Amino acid sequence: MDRRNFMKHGMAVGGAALATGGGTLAAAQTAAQTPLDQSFPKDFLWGCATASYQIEGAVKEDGRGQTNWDVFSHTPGKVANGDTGDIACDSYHRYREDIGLLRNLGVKAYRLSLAWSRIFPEGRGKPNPKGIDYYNRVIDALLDAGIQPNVTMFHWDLPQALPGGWQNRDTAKAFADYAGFMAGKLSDRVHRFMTVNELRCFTDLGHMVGTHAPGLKLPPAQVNQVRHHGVLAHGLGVQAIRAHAKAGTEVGIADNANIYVPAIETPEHIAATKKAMREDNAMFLTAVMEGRYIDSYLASAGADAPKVQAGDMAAIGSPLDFVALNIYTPTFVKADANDPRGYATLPHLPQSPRMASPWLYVGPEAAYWGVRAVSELWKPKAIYISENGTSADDTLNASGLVDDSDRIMYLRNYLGQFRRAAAEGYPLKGYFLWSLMDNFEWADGYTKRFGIHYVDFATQKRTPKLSALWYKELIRRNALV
C-alpha cells in the first residue's frame, strides 16, 4: 500500500471510529479544555538577584577600598578581553533606574549584595560613612518601590587589605565583625540576610582551580583549610547577625551545592542521589547543616583534613531560618553496588544539552531534586532559590530588541520543576532569577549575558528582553506561562 492509499485507508478507519465513539471523543475534548493547574503557592516570593562587584562600578568612589577582584581583573590574562568591574552596569549611580526595572516586572523582592570594602575599606577597623549611606539609600528606595530587600553580606569581593585573604583564619572573624555591624545598621528595614554566596566558588575556584580571584592553585591541605575558613565565616557571621539584628530577623546562606538527580526515579536510585548530595557537599552545605565534617570526608582527606579549633563546628552549624540554593545544572546519579560509595555519578556527554556557558548543562530536574534532597536530608524551615537563570549569546535584532526564546525555554522548564517541589509540599518559599540585567560575569567578563534586561555597556542603556516580559507575566499570574 503506498502512502496516499494508506492515508485514505487510515482516514476511513478513523472516521468510522469517530462515528461509533462520539462519547469517548467528547470526553477527551472536555478533558483537553480543562487547563492544568500551573500555579505557585499564593504567598510565593518572586524576585531578581545581582551582586555588588558585578553591577556597581564606581570602584574608587566614596572611600571604597580595593578588593581581590579589582586586583585579579586588572591582572593581564585573568579575565576575558581584559574586562574589569570598574564600571560594570554603573548601578552605583543608576540604582534608581534599576529599581524601576524591578518595579516594572512586578517583583516583590530583590537580592543584592553589599560591598564589604565600601563599609570597611581595610576589611576591618573604622567604618566608612559614605558606604553605609549608599546602602541606606538603596534599601530605602527599594522599600519606597514596594520591594523587599534580601541582603547577601559577601558575594566574592573580598577587601584586598586583609592579610592572607581566605587563607587566614582571621578573615572569618573580620567577616563576622562586618556582618554584625551591617545587620545592626539595616535590620530595622531588612528582614532577611544571607551570609555568604557560593562557598565552593570563592574557595575552590579561587584557591584550587585558580580561575577566580585570587588565582591560586594550592595543595589539598591548604585548599581544605580555605574551605574551613569559608564555612567558619558563615557560622560566625550567623552568630554576629543574630547578636546585632532586630528580633525576628531571618538568617541563612546562599549556596551552590552540587545538585544530584536520580537517573531513574526508583527507591534505590533516589537513595543513591541523596547519599551523593550529602557526601559530595561534605565540606560545605553538609557541614553547615550538620555542624560537623562527616566521616567519609575526613577519611578521604586524611592528613589533608582541615585544622579545626574548639568551637568551630558549633559555630558552623549555627541554626538557620532558611537555606537558599543557587541551582543551575545537575549531575545524574545511579545506584552502583560495585562502587565503594554505593553510587556512581554519570558524566555529561558531548551531546548533552547546554547553554552558552560551557559549564551550564541543562537538566531541569535539578530544580526539583535540589529542593527535595536538601529538604529530606536536613529539614530546613524554609528554602529559597537565591539564583537560577542562564547565559545566552544575546544580540539586539533589527528592532533593537532581544528575543531570547532560549532563555525562556530554560526558565520555563526549571520553574516547572520548582513548581513540582512546591506542589508536593516541600518548603519552597521564593525564587530570585539570576539576573536582573547583564553584568560582569567574573572570569568571562562581559562575554556571557545572564540578564533578562540587555545592557549596552558602552551607553549603559537597559532594554527588557523577551524573557523579562515572560517573567512579568508569570509573576502577574503567579503561575507558569
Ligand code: PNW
Given for the second form:
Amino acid sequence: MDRRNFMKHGMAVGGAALATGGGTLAAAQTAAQTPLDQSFPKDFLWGCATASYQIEGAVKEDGRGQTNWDVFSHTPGKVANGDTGDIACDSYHRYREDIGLLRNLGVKAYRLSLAWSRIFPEGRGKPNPKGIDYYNRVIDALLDAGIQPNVTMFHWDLPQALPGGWQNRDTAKAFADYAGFMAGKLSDRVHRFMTVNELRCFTDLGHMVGTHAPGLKLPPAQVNQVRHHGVLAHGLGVQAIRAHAKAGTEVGIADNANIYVPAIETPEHIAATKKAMREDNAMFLTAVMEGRYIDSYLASAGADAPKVQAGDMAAIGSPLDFVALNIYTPTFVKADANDPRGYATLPHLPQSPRMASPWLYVGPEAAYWGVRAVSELWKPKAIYISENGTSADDTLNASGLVDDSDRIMYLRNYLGQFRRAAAEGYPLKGYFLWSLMDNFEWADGYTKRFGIHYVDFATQKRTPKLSALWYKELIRRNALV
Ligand code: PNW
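Can you swap the form predicted on its own for the form predicted in complex with the ligand?
Let's see the whole complex now, leading with the same chain.
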C-alpha cells in the first residue's frame, strides 16, 4: 500500500481508531491490501556469475599460458590505473572461501568460466594436467556445497599463442577442440555449458572499437570476418561439446544481444521492437538462432560481408538446449514510417538514468522485452539470464559495511520485469547475478564494482554488501523482496 492510499484509508476508519487501536489499524490495512504475487516459478534457478580472468589471478601459476588480456592490461594506457588481472580476487587460491559466499547466499547455481590457457597454454596441442586439476577441484567443491556449476568455455581470455587471434578462422577450430576436450572431462559433473560469452564484446570492442583486447580498430570487412569467426567458434563448439559430453548435457550460448524496448506497448511499436532485435543482432544472435545471415545484414554489409565457407552456417545454427542472455541496458524503439526499416532506435537522453558505468543506462523493461522478444522470435526451449547486475561507487560505511541501496534498486526493478516475463509464461528458467564479488572490470580495471560482495583488493577481504543480504532473502522466499 502506498502512503497516499494508507492515509486515505486511515481517514476513513477514523482518527480515533488510528490513534488508539493497533489491531484496528492492522485490520484496516489487511482489508485495503490486495498484495501482488511477487513469487518466481517453482524450481527457478538462482545463481551468481563470475569469469576466469576477472577473478582468478595466478596468471603464471601451474603452467597457465599467456592470454590477450595479460598482454593488453600490461600495455600502458589500455586499462584504468594500469590495473591488470595478475592477482584480481585471487580466487585461484581462495575459491573455497568464494564457494562459502555462494553457499551462504543459498544460490543453487554458479556460473564460472574456464581459462582456456590453463588447459591449453598455447591454445591447442598438449593439455596441461594442472589446469584441468584446478577446475576439477573447483567443481568438486561446488558440488560438495550443493551448488550446480554452469560453465562458460570462453569469457574473453584468449591464449595469446594462437596466431592472429580471432582474425584467424583457425581460432574457431581451436576453440571447438578445447571446448570438446573440456566437455569430455567435466560433463560427468557439469550439466550445462555455455560456449562463448558476449559475441559483440569480444569481437567489436576488441577489433572495431579497440577498447578491449587486442585493442584493434579494423576496417568493416575485417570486423565482419572477426564476427564470423566468433559465431563459427560458438557453432563448432556446440558440435564438439555434444560429441564429447555425456548424453543429456545442455549446451547454449551466453550472449549480450542488444535489447530493444518498445517506447509504447502497442502492437505497432512491439512489432518494430522485434524487428530491431532481429535485424540489429543479425551478425550475432540472429545468425546463431537462424543459421544464416539475414538479407538486410548482407545488403548493408555489401562488399564487406564476411567470407563464409560451406558448412559454416549450418554449424553456426546448431540447435541449442537454451539461450542465455546477459541483460544490462535497454535501447528504446518506436515504429517509424519514415525509416526504410520501419523502426527507429531512440538515443539515450542527457537525463536518462544510469548507474556507475557510463554505458549502463537503467531500463528494467529490457529484462522483460529481452526474454519476450527472444522467445517470440526464435522459440528457444529455455532461457537463462547469464548476467544482470550493476556497477556502483561503493564505499564502506563507518561500520565497515556497504549499504548499496542503489544496486538493490536496480536489481529489484530488473527482477520485477524478469518475473513478469516468467509469469506470462515465457520459458525463463534461471538467473545469474553479475557478480558474486567485485572483480577486474576489463578496461575499467578495479574502478568499477559490480559485486554483491565488496572486495578489498589490498587484503582480499570479502564483505557482503546490503545487496547480498537482499538477494539471500529473495532466494529464500523465491519472491521479490
Ligand atoms: C559484461 N556494454 O560486459 C561481461 O560479460 C562481464 O565480464 C562484465 O564484467 C559485465 O558485463 C559488466 O560490464 C559488458 O557496453 C561490457 O553494453 C560492456 C557492455 C555490456 C556488457
